[in-house]
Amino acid sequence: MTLKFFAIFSLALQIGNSQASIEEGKARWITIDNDAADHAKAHLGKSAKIHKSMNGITMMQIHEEDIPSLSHEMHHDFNRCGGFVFHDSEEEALATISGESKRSFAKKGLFADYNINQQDVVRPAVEMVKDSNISATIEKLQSFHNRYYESQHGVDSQNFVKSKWESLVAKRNDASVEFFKHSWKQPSVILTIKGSESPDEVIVVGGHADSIAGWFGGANSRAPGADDNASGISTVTEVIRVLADSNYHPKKTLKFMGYAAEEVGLRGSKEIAQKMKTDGANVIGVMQLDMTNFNGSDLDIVMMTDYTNSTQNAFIGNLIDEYVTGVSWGYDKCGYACSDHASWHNAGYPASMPFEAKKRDMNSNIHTARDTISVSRNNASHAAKFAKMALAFVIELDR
């Protein structure tokens, strides 16, 4: 039996098994962009079923074993990291595709004061950013065999993130770091610095901590994920370090997050955003840092305009002009559920997704064993721009 024949036979067997499981009532619900739904159906064959489309979003049933393959396909053909949302029930999926009024408010609503007037605080803070710190954290995270959400490696890597963040705020009595537990192995990590004057107003900066590689992904695949998304987590880590080392005490509550299971349907961030919505949290700004270290375009930082807040996006552009010297920025689109910002957007909160390049110029090595820091010349000079931008975002919103 040739290797090619064996691969085809294995794929056919997997699809057949997936179909059998769906018939036994073991399907999983996802929502996906209309432009990708037919493609996903064709790729997965009989193991996928399209149910309903509304407001540019389609709800589908697929087999859970097909999720890593779909994740790879969405990256390969649509340049989307994720590209779909996993749902726990048909009711949740239906609520998502019908929630256009909530998304419209999240896109156009005014949630904060976007004037820029904290130069005396922001300028010294951005000067403290060290790209060597970011690169060191990337190198540590890429050293894990993978950070897959159902692997022990994914658990171990989150233990490292939690310990690292705890060490940065160890001397503060206004800060805490905790796991947000999920039904799968890998937890999310949340660092909270409580505000001194308006603690009920919350600013969120986060990125996904998991990684995936290969058509079928899984706990055994080598997935260093240096750019996707060790770069984002390392950028968040440097923001935390600067705030801690500068003895910055926020007026509003700051939350820094490392989400689990983004690559398989934004599952970690969805649960967190929904929990905060249920609890009535007043989240006034969310920044998603997913891939910050591959400088592939003529623009340094690219604001994604779809499923984000337009006023907050413009505000971040103004922050770049004011505080990140010599950095160019512009706009692009990335499609439905291309990263965790969509979880916050779907919950009705203002979210932004500043990205490392235009989508057509993004790092082609992600979701493979080649996604190492060597692709970025073994430094984090590009990610440092994002750390400075994120610091400005936090401090200017916190007034």
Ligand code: IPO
The other form holds:
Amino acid sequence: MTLKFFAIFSLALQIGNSQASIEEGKARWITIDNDAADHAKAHLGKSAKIHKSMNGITMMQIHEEDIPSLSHEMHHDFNRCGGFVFHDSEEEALATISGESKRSFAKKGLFADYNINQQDVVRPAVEMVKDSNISATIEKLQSFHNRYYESQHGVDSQNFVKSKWESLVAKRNDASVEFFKHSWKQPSVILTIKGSESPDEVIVVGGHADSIAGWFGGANSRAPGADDNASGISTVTEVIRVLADSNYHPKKTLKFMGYAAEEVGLRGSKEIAQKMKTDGANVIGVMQLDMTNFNGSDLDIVMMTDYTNSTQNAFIGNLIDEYVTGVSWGYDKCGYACSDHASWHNAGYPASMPFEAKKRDMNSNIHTARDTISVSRNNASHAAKFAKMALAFVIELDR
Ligand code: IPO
Ligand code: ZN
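Would you mind generating the form predicted together with the named molecule now that we have the form predicted on its own?
Now the full complex is given, and it begins with the chain already shown.
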């Protein structure tokens, strides 16, 4: 936004100070989102010419004396500051719509545009998060005897996750839910909402859906796994619910994942991340939610620094500051490849792992029959902070 504002501002200076630019001809290039382009054309009439649209952006020529009026119109009707970008040349406008400038993020070593400017969309979405939805899903998931990767219980629980996610997006034709099958019993579950403008760019939010008792597990042991990791799956479920209920239609492709077999060596996520890498998928951001509902530290959300992307971690911290009021965050280390973010990181994708507490303050009941939501006083107020953060992550990366 700041950049766009300066584009307009410096243009105003140019108009004020330079006769030359006017003598060279009054037509000027701008780029503008497709949804606003028609509106701008209607507002300006014959003095605007739509040239070409690519990747959801339109390049058009307008008369420079119309710029203040267009600027006012965009602010008024689209709540955008500026809302369009002024270009010095046709070539520069073309580079913008063709994605050439997007590739400049890559040149800077970045996977995505980490500017924060979607307040109008993120704020109302964050308001919709209800912790009672999250706690209800945790209760359902902990009621399976276990969610072990090689037991029928672990298959039954994934059938539940798949049906639940299907019901949330039942009214949409841009969404589908599928099993990702593995060589063991339990499948992973993947919900895809296809992007309308840049479907090749993919944003992933996931967590592991399996549970285990002790470090050696067993298909018959009780493993409620409420915090580890019914909390993460239930947080993802609430993010999907809010996006669906707010009728959010992404420009990029969103994928929500419930991984199988994390507890036995990150096996489900490893197969998925490797397959996407082999397929050449352009995954621009991954968030892992593993243990979100035990409020054990002075910090609310702790970004793990190992096997993660530090720029994306800082971006998520900024999102918390901007959108998750009163929530504190900081950094710590797992010290090993502690969850599925490591599968994505190892495949070369930018991953983050915002965690429920500092490592030394984490829930000590995990991998036992005591890992139930009663440890968190039967509520999901801590996990709700993570749902808000994840919504901000999805929407800001998408736009
Ligand atoms: C885990 C362990 C330590 C930390 I710090 C963060 C995450 C992983 C735990 N959720 C798990 O899945 N153990 O198998
Ligand atoms: Zn876990």
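Take the two forms, superpose them, and find the largest set of C-alpha atoms that agree within 1.5 Å; that set is the rigid core. Fair warning: this is a prediction, and the values are worked out from it, not measured in the lab. Numbering follows the first chain given and starts at 1.
K.L.:
Any CA movement of 2 Å or more for S53 between these two forms, core superposed?
P.N.:
Yes; that C-alpha moves by at least 2 Å between these two forms.
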